[in-house]
Every structure is written in C-alpha cells, then in structure tokens.
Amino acid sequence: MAYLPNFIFALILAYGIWFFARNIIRLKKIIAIGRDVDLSDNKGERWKNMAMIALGQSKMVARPLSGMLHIIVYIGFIIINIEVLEIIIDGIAGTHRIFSGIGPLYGVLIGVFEVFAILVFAAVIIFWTRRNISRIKRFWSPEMTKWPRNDANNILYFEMILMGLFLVMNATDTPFQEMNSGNWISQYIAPWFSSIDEGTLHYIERTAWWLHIIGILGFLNYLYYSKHLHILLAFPNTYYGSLQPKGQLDNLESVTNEVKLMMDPNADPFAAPADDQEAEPGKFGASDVQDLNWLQLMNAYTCTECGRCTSECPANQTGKKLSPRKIMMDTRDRLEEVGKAMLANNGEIVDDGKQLLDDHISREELWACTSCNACVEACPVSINPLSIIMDMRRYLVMEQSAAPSELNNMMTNIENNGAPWPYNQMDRLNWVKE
Amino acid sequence: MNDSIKVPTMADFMAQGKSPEVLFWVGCAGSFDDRAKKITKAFVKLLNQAEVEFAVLGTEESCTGDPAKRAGNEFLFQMQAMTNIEILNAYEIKSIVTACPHCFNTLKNEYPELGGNYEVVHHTQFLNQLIADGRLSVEGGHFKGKRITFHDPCYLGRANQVYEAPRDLIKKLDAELVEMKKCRQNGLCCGAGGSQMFKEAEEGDKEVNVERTEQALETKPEIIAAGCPFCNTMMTDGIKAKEKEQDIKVLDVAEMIAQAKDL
Ligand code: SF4
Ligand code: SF4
C-alpha cells in the first residue's frame, strides 16, 4: 500500500500525457488538410524569425505594458515548468524535494520561482482587470462571443490558481521552511497557517501539491480546445511565416500554366502534360479550408485572439464588417467542424453542405480589406489573415465571377484597355501634351 | 515655370540603336489620372533637370495588372504581366523607377516569377540618388520652415520596408517634417489599396480617407505629402470633406522638390 500514491501518480501523469499526445496528433492530422506548399527553404532565416519572434517576444512589445507583463508570464511560465520536473520525479520515486540535494543552489532556483510566481499572479490581475474592468476594446469586439470571453478568462485563473497553489504548497511545507533557504516569498504566507497543527499543515501541503500537478496536466490538455495553443503552435508558426516583402502575393502556378498556353502561339492545346508538370488542380482560391495550404491552417490554430490585427484594420476602424482575427477564428472553427467529421471517418473528408465562405466568412468582409498589411504587421506571432482574404477572393472572381459590380467593370476595363478606367491605350502618352 | 518637357520613348531610343539609363513607368494613374499626371510632369521636370536619360514605354506601357490580382483575378494580373515583361525583355529593360507604389511592388515582387526580372526603384529612391550622385540640387524655396507631415502608402511602407526615401527629400527641403501618430509601420492605409479605390466602401461608419485625414490634421500640417497617386487622391478628398482645401495642400514629394526649385 505504500507505493500506491506513486501509483496513482504515474497513472495520472501517464494519462495526462497520453490525452495531450492523442491531441497533437489529431491536430497534425487536422491541419494536413490543407494544401501542401515547401517551406523547407531558409532554414537559417527561419531560425532567426523563430528566436527573435516566438522565444524573443520581438512583437508582443509594440504596445509596452500588455507586452511587458506578457513576458514575465511567459518567463514564469517556462522556468516554473523546472520545478514540475521535481515534483514528476517526487512522484513516481515517492522522495520529497529530490533537487534540494543540489546544495544552496536549490533554494536561489526555488526562490526565483517564488518571485516569478507572484509577478506571475500580479500580472494575470492586471491582464484579467484589462479584459474585464477596463474592457479594453479589442477583447469586446463582436467576434469575442462568450467563449472566446470565457476561455481567455479561464486561462487567467488557471494561472492565478496554479501560482496560488505553488506558493502554498511552498508555505506549508515544514521542512522546507525550516530549511529557510529558497522561501523568499512563501516565509510570508506561511504565518497565515501557523495556527494549524502539523498533520492538517502537512495534509494541506499534500493537497497542494497534488492540485498543482493536476492542474499543469490539466491546462497542457487545456490548450487545445484553446486560444492557448498559440504558447506551442507560435513556434512552428514563426519558423514557417513569410520570408517575402509583406507586399508581395503569391502568383498562382496553375494559372501560370494557363497563362503560358493561351499566350504561346505554338503551344498544343491537347498536348499532354508533362511529367513533371502536377495534375491540374480543380479548384481556383478557397471557399473551405481545404482550399488553404496548412501555414494558414497551422496560423488559424496558433491565433491566439488578441485582436492587435483588428484595431489596426482600417476597414474595422472605420465600422466595417471586417474583421482580421475573425477570419482567423472563423477559419479555425471550420477546420475543427471539418477535422473532427474527417476524423471520425477514417480520416476521409465529409461533405456537410457547410463551407468557410458565406457560412462563416462573409463576401461583405472579404471586399471590405484594403491589402494594406497592418494585420499581418501587427500580428506578434506572424499570422497573415491577408491571405486568406486574397483566396477566398481568388475563389469569388475566378470560380464564382462573383466581384462587386464596379470591380467587374474595372477588370473589363483592364483587358480592353490596359487600365482600369476606360481609357484608351494609345491615350497613355497624352499626357505629355497637355 | 517652364513647361516644355523631353519624354522620349523606348521605340524612340531603339530606333537610334541606343538604351536609356532607366524605364520611367508611369502608370495608369500617372498617365490617365488628372492629378496624377501633374505628378507625373512635376517628376519628369526633375528627371529632365538631371539629364537622365529615361524612357517610357508611352502607348506600349499597359496596366500591371495590381488591381486584378488584389480584387482576386489572377488570370488578368497574369496575363498583363506576361504582356508586359514581353515588351519590357523584348527592350532589354535593366531598372525602372516608378512614382506609384501599387506598380513599384508588383513590378519587383510580383513579375521575377514570371519572368520579369528588373531592378526596380520609387521615385523618392531614385531622386535621392539623384541628389546623392550631385546630378539635382535641391533648395528650400517656400517649403522651407513649412510644417509637412508624410503619408506612408501601404505599398511603399509595410510592403517593401521604404520609410525613409521620402521622408530624407522632405527634410533636404528643409521644411519642418512632423510625423502622425501612426506612421510608418504603423501607418493606417488611406483605403484604396486592394481595389478599393474603384468600389464604393462596405458599410461602416467612417470612410477611411476621412479617418486617415483626421490623424493627418492633428499633426496641424500646412501640407501633406504623399508619394502614390492613388493615397494623393484619397488624402485630398479627405481634406475636402473636412473642408480645409483653402488652408491644406496634398502634395507628392516629387511636386515639392519640383516646386521648390520653380520647375
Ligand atoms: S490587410 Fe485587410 S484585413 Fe488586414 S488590416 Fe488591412 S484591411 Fe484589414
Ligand atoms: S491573427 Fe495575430 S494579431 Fe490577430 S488576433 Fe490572432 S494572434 Fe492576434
């Protein structure tokens, strides 16, 4: 019987860590639905986005304060995750504080624990105070519905509840206040039990601890039905972001092909495609998710609805439908209703009558964007909503001839005359004469 | 002021076996848009000045197709780029500079792909280096001490990372340069990129001009200055329906330099 709290232990750690790897692979296998692009060049610049941008923070501090207070949580939030590994190892070997044989080191690294936790603490207050009291506007807009409101909100106190219960655990840990080495900030809460006898002291710290580690294994699973994803999917997510100017749009290769036939005077409209040449896709731009390619996909996981691209929207600042994060957080709640059919299918797509265009992503939002790029600048881990605009125009116009009235006159305008006003070519030099 | 000004063509110089320093591509707007073309001569004035030697491409220059790609057609935008690059190899085009930003990006992001491969530069960067090179002075004149503040086109800025070209010619101008709140990487959009300029707005309750324009005024500005013809158009209708037209001017950076040295 004395072995059965490790026993305990290792089987929840064991399911804990079963349940999360269960949802990394169904999140690889959701995001595979998108097209297949390379990105496996510029490792070497890749690498460097991803240090500066993911674990540099390089973004999040173009607004100071939210950006500051994101960093020490952040900062808390990986270097307490050193202390876990002390308690996995607690646990299973049934030992007590097995890293406090490191001599006095032990208590310099548990005492920066405590003091980030508590900076932890304060600035998950003031992050909760912000979203609530405040109300900044970006966490109010229509898009935050009361999910998006509540899960942000529950990510809060987690944090809180989780930091709480570490400096508990520290405070009524006899022994290790009797060492009185590391317990920088707990030495003043422990005075807050001293009216407890031992056993109920020890009973509590038990508890804490155990709380504690329930609570990590619970907020790792947590993260995938979250905007939390984004502390994992970030990484990935900056390595593989744009390396091209933010101006420049892809050209799409299968019109290419087109383009060039029509063009060459000598080509064989019913010459076979080359070898090399990949079957013609059916399909131009994107009206569902498997339209996109999996960065955008992978983009629509990491988002992490702080809504820094929308209030630098001109279309959103100026009442516009349009909303950048939606389209993120519209593209992410399709591709799960589509990942989760798909899953349950033997990993065959299911046709549900539904697509992203008009079911989540309305043509009012998309003709509103400007292309200016301020989403994909303001966005702190290299999210690029713009694209996803521009494919589910590309699908409008090419596949649907569905632009507004006035650009369709504008385009026949460009094929007849080489300009968007109707205006003739041999006009073009006029100008030098007036 | 002196109005006659040199345009000569790229037929022009191949039909005396020569080729130009550089292609000045003009643009629909510069070539089409009344207040465009004004920018169009005030650079050409300049250009003239310096004695580049400089072509256009006149009535064999066609859209680059921009306003196609950024509303979603891509087989348009593709089949005026491949015209285009047709002609511009066909003339064994080297280096362009443009004074519209749509084109500037298109042109050096857009067509290497297909096959279009040119050094391509803004005309604020090329009038630096201009002035760089000793080939064009510039003086004050009465934009000296004048409170100027620069419109960061979308295009120009966020796109391609070029914040200071413009900004370095207002300052030769010796005029007093203040900056907006939102500039540079920051800069909020006038609304005509990505086709707006040729639809009504969605609904909302600004138009964005409007918007942009109020940032710009807060800057207490005697002038604004621009450096696309399309945000040109934008700002200066913006600056009329605050109904300040009589007290602010739209300028390009380009018209300035111009101006300035009562070209
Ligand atoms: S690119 Fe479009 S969506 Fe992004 S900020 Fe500009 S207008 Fe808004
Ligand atoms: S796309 Fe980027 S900036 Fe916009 S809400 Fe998501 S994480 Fe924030």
Second form
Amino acid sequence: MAYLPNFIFALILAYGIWFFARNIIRLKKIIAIGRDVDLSDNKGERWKNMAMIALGQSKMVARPLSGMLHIIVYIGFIIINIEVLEIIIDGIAGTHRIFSGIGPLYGVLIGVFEVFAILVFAAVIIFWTRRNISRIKRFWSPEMTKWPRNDANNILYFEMILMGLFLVMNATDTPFQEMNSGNWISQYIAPWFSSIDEGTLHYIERTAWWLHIIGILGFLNYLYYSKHLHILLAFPNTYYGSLQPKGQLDNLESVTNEVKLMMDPNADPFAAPADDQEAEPGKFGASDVQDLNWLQLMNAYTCTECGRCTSECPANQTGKKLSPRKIMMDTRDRLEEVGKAMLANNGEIVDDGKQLLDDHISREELWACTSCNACVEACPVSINPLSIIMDMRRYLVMEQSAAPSELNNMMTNIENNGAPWPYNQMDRLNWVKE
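Structure of the form predicted on its own (previous: the form predicted in complex with the partner chain):
So it's only the chain below, everything else dropped.
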C-alpha cells in the first residue's frame, strides 16, 4: 500500500502523455491532407526567424502592453514548469523535493519561480479584464462566438488556478517553509494557514501537489482543442514561414510554363514533358482544404485568434465583411470536419457535400481583400491568411470564371487590347502625351 500513490501517479502520467501523443499524431495526419510544398531552403534564416519570432516574441511587442504581459506569462509558465520535472521524479520515486539537495541554488530557483507565479497571476487578471470588462473590440468581433470567447477565458482560468496551486503547495509545505529559503512569496501566504493543525496542513499541501500536476497534464491535453495550440505550433510555423517579400505573390507553375512556352520561339508546343517532370494538378486554386498546402493548414491550427490581423485589415475597418481571423478560423473548422471524417474512414477523404468555399468562406469576403498584406505583417506567429484568399480567388477566376464584373472586364481588355482600358491597341499609349 505504501507504493499505491506512486503507482497511481505513474498511471495518470502515462495516460496524460499517451493522450497527448495520440492528439499530436492525429494533428499530423490531418495537416498532411494538404498539398506538399518544399520549404527546406535557407535553413539559417528559418532558424533565425523561429528564434526571433516564436522564442523571442519579437512581433508581440508591436503592441507594448499586451506584448509585455504575454512575455511575462510565456516566460513565467515555461520556467515555473521546470519544477514539473521535480514533481514527476518525486511522484514516481516517492521522494519529496528531491532537487533540494543541490543546496542554496534550489532556494533561489524556487524563489524566482514564486515571483514569476505572482507576475503571471497578475498578468492573467489583466488579460481577463481586457477581454471581459474593457471588452476590447477585436475580442468581440462577429466571429468570436460563444466557444472562442469561452476558450480564451478557460485558458486564463487554467493559468490562474495552476499558479495559485503552486503557491499554496509551497505555503503549506512545512519543511520547505522551515528552510527559510526560496519562499519569497509563499512566506506571506503561509500565515493564512497558521491556525490549521499539522496533519490537515499536510493534506492541503498534498492536495495542491496532486491538483497542480494533474492540472498541467490537463492543460497540455486541452491545447489540441484550443486556440492555444499555438504554444506548440508557433515554433514550426515561424520556421516554415514565407521568406519572400510581403508583396510577392506565388505564380502557378503551370501558368508560368505556358508563358515561357509562348515566349520561346524555338519551343515545340506539342512536345511531350520530360519523364521526370511531374504532372500538373488538375485543379487551379483552392475550393476546399485539401487543395491548400500543408503549411496553410498548419497556419489554421496555429492561429491564436488574437485579432491583430483583423484590427489592421483596411477592408474590415471600412465595414467590409472580410476578417482575416475568420478566414483562419473557418479553415480550421473545415479542416476538423474533413479530418474527422477521414480518420473515421481509414484515411480516405470522403465527400460530405460541403467545401470551404461558400459553406464556410463567402465570395464577398474573398473579393473584399485588397491584398495589402497588413494581416500578414500583424500576425505575431507568421500566419498568412492572404495566401488562402489568393488561392481561393484563383479557383473562382480560373475554374469557375466567377470574378466580379469589373475584374472580368479588365481581363477581357488586357486580352483584346493589351491594356486594362477599353481602348484600341493603337491608342493605348496616348495617355503619355497628356
């Protein structure tokens, strides 16, 4: 019976890790629905971007208040959870604060952890206040329905509870308090429990200890179902982010090859492609998630729903229906639909009669975009909503000939007159004389 708590702890830990690994494997399979794209170039620059943007939070501080608060929570949560290693060893081996054997350094480490715990607690309260009392506009846009709002608050509650449990665990740990080292914050909480007998105090400490580690495992596995999946995906997402200048758009390879063929007087238009040349896809652009590439799908899962993209979007600011955040949220929702059906059907994608275009993202939203890249520039984790918008526009134009009339007129004029205006080719340069 003496080893029963250790056995129970090991079972809980193993189940938490297994459930997390299962979700990661599931996530990888769903993202693999997307088209392949080679992003193995410029490894040095990619590592630098990941270090600066994901690890260094360089784009977060573009908005100083929320940026600094986020950095406090980010750093605090990472370093405080270093103690999780000690908890895991104690839980399996039946020891108590096994790292305390390192001497005075242990007290300094726990003291720093406690300071960050109280800073994280304060930052989270400010975040909650900004969302629910100040009601900042970007958190209350139409796409921020009940679940996205609740999800954001759930994470904040999680963090407050975990930080509170950490401090209570330290404050009620009598041997730790008697060390008089490292209890920089918990020494002020300990008097709250001074009237409680030693046995009850021990049970409170053990309860806080168990709830803290179970809460961390629960938080870890909640990430998959939450917008906070970016805690994990921000690193690969910033590594694989586009290295092209913001204004540069990708050309379809098949169209580029056609243009090259037209401009080469020696080319044989009827020549067979080389044996090693892959066949071009039979569809231009994207109407559903499987037409997008895997990076665009990972973008959708990485979205933090912070709304910086939408608040910077000029189309949205002028009352248009477009919200870049909604584009990413809709893509993720559709991807979950397709992925769930695929996994239930042994890896085969089944036609459910729906698609990303029209059923989730409207044409009005797509054509409201000015392709200014403000959303791409604003995103703190290198998400590119514009790439999805442009691929869906390509589908509308090249597959359905469903561009707005103004655009169709312009393309007809270019085809017939060599200019966007309805002038005769002989007159198209007359404007330079004015």
